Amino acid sequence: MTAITFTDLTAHIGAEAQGLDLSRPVADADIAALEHALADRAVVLIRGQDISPEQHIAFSRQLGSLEDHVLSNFCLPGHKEIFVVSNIIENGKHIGAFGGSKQYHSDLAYLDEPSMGSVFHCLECTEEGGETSFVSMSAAYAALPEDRKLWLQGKRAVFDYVWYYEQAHRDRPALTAEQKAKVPPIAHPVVRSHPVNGRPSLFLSEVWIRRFEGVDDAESQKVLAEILEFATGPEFTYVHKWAPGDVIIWDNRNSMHKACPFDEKGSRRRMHRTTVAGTRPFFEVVA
């Protein structure tokens, strides 16, 4: 038995779920719960909890293994499991990534194995902006037309890394030749089955994808901006305001995600993610 409770937070997206300390380790039967709320709701909010680095690790440990991010300058010293999201400064230096992405996306989508989800600790936030927006894809997915959705689960999208950030990051430092080998461009189902409750999500982002497979750079741009235009409606959406201590896990399988503008020069903003590794996307017809 589970002592978890869930709160729904919108009709579609989001949960909030009561009875947690991730400072000690969490019971089997509540890594369950959670997993089964991330499947069916993509996004978990945990309220109050005050964990160092070696606790946040080991409780994402539990939902499975860790990825190290491309980006290794920007993990924590001594932690190279922590992604850290700042847009602090200190010894002239920025602690972590900073101007985050302001486009929705799934984390890692580029991988051939692109990751199962992330855990996000809030450390410090700022009083106006800076919230997190997330939408439910199989909930927009769900509301298709019927012939759009016949037309999504013949294709692939080729996810190229290299391409979005040559484009999006000339205020980050150019990646490595061997940071690029790591990242070639893959194709992934546009449609994908989540693994735990077999539900139907669409698998697109406002970035890295390049194009529908047999589809022009052009036009494969003009029908996702179509068809991310209604799958961001409010409906499907969920904005989290940041207080420290939440933790939000989120199913990278089944939803997207992106930051909200923030004053970035006058404010601060400090944020510790673990990614879990996942596995490659797949579409099963469910009779």
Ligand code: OGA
Second form
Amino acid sequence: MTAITFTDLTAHIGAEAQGLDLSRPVADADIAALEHALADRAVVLIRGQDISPEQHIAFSRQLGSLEDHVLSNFCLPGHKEIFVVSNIIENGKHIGAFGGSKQYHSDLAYLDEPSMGSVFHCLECTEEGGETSFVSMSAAYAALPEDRKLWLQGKRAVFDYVWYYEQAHRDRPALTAEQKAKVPPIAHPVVRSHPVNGRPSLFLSEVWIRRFEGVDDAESQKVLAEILEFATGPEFTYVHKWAPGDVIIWDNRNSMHKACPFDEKGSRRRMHRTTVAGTRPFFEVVA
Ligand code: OGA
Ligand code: MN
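If the structure you just shared is the form predicted on its own, then what does the corresponding form predicted in complex with N-oxalylglycine look like?
Up next: the whole complex, starting with the chain shown before.
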């Protein structure tokens, strides 16, 4: 039996979990309840968590093994499992990554084995803006017109991290040969089954996708934009306004997310992310 109670945040996506203290080991039954909530609701919010990086990492490890980010320059010193997302500059240097996440994506989708989920902890946030917007890709898939579902059947999308980075992040240091070697182009099914509940989801992103296999780049970008326009409609979306101490676990297998704009010059936003390893996306028809 789990001690957690869940309250839905919108019709299709998001649940708030109450009854958890992430500064201490979480019971197995509660971890199982969180895993089911992620499969069904994609986003789980846990408020009021005053946790250290060590406690954040220990909790995240209860969900799976953790990834180190390819951009190791944005990891917390001494804690390579924590990826810092922040606009703050200290000693003339950005303490974290910011910029790549203002478009919808799921984390590490460009890897052979993309992340299963991320655990995001808010340390500082702004009064205005700086929300994170989430989209349910299972609800979006279910609502797609039948002819679009048919078009997508059996299709794969080519995710190309280096191709994207080189056009989008001209302001960031060039990737080293070693970094590039870690992220070759990779094809994933555009509709994937969730390993926990079997529900199909779109597995797409506003970034990194170069084309659909067997479709040229220009046509691919046109269709991709069309599908994403539909998928990011308000009925599939939850926008979270952050408060310090909020933790959100998001499921990268059935959702996308992006950061919303805020005054990056005049205010501070500091978030810590751990990224839980996942398995290769697959599609299986459920009987
Ligand atoms: C991320 C991300 C969004 C945000 O850390 O993976 O996309 O709101 N963050 O900062
Ligand atoms: Mn992200």
